[in-house]
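Consider the single chain below, provided in structure tokens and representing the form predicted on its own.
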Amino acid sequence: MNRLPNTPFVILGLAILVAAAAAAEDLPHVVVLATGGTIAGAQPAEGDPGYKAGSLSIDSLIAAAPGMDKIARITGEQIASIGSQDMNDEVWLKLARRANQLLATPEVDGIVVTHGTDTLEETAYFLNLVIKSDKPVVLVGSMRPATSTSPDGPLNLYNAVAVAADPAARGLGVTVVSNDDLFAAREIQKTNTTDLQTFISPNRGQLGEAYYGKVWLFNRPINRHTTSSELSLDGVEALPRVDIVYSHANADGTMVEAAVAAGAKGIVLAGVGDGNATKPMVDALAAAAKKGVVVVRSSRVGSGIVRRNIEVDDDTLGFVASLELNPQKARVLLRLALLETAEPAEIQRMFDEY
């Protein structure tokens, strides 16, 4: 009679495989969306300052930060394999559809989403405005390529997954995690070329932390986003065009010309202090917005309040004040509410509340 040797033993192997499997079906389940950028990114020899963005494969860079897996079961897909300058709307419409597809789906439980730094703060302000869950979605990026001496790619992801599988983490809107902080998409901004704690959040602060996967939250954002957002891409196809021009001394209306010429729908000033510019270009302005097109100031100085009426006079010229957004995010917040409206006092409740 043959007989299994030393039975107890498989029977106890097997135990212990069955166990790990249900272990592992308990963890949270996070999908971690491609896109590219410098954390996918390549050098072409090894200490080359320059490199490739957007070069690996996402089983590359899941491969690259082990331990993720005692924290979530995680699933990748490749959406893009661009740099985020090359950030498009092909692209962000892809990238969001995809995501409130799977949010829907009770077997996710949050979502990664890889990025370059350049274009990340608009891709989360823009994701924070047409996401239709409150499960955790979290932008990541690295500010060194994946092939560099010393890359924060792998420990940035690490951390993003953790706070994607955080319960705790729920109707938090968008957040971005880099160099151990965590951000609300509406309030982050790239402030630096090259420095590794290049994002900050300069007129609220950060959300919290994410430290080797444990989370810790000082505040929450108070602002409207994803569930509680009017905005939406049912049944859009492309986004309205809108420009950025960029006022300084001596400038004229030739820029705001030239952008009403290309069929602009709306118009963001990066303007001087609290959204100012020359009289030149205000006229310019003034005149587009008589055509139609929608206004909205912002200021290029990096942190403050374009409020109402303080400079400009607002009321009369049909002017929008982007209040907190910087001219990027103005132009996300001004293309996604002009599918709704053209009108500048509806816009402006927009710009109130998101």
Contents of the next structure:
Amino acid sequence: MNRLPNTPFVILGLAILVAAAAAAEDLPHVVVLATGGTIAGAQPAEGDPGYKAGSLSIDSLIAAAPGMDKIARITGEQIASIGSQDMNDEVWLKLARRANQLLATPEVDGIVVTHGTDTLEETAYFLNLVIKSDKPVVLVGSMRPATSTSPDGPLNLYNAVAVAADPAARGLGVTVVSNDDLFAAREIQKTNTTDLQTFISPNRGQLGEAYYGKVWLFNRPINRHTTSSELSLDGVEALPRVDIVYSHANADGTMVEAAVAAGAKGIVLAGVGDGNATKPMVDALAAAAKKGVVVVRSSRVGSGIVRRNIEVDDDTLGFVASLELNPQKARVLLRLALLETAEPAEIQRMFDEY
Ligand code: DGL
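Having seen the form predicted on its own, could you now give me the structure of the form predicted in complex with D-glutamic acid (DGL)?
Next comes the full complex, and the chain you just saw is listed first.
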């Protein structure tokens, strides 16, 4: 007959297991919502610079970042598996609604969204306007695929989970972690096609750092977001069409007229310089505004502030100035604003505040 193992050791082992389980239960609960991107990218062959974004599952991402189980109790859900160049309204609405549902439960302390970097700034700002919780929501991506020689995704994910688990990150609005830096969703911009240090906040600087799981804050957002946002997805099945029109030397009004013909309710100008455009393009925008299309002037320049009535008479033409928002972020705010109003003066207030 097999002898029972020595009882005191069995009791000690059980006690250790129970203590470990209890300790894990005491950790903050972070839910990782995966959408795809390079952070989940896989190369067809080792060393091949090419890869397919969104190839790997959320479980493999979590497994590739050891030690996270010491800073949070992590659960995961696959919302989508796409390169973020294919990000779309269906995923946006699903992601925002699932995040709000999870954040409304006391069991969830924070959320991490894994995402491609191409449109990460757009999704981050969209969530910044429609998430109805002050709990941390952190977006994270990577510039190298998960299968590369020295992937940046695992440490980015580890740091993102650390921010999502940190009570000090409550009330910051939606944030983004990349390459040890912590950014506000409203301020961040992708500025390099391949560099690890691609994300910067050109106008206001970063919020702080997230360095090997330690969060350092040296800034806080001052614009309205999340729980102070009046913008909502309640009852929304579709977002209004808003097109971006890029200005350049010798531009005419063709692309503006095409946007109007396509049913755009708003047009964002990616203008030259301080939100300027050729006279033919400004005339086409003015004609669109007269038809009730809301026109927002932004700039292709990448930093600085587009203010009202500098070289374009916004008051007379009925245009809105985007202030610091680049064209892709101005489009996000304009789409949500158009759910509430088409009055340019009211939409300008929203650009002033968000
Ligand atoms: N396909 C791009 C995307 O998913 C790759 C860029 C990245 O994720 O870093 O945004």
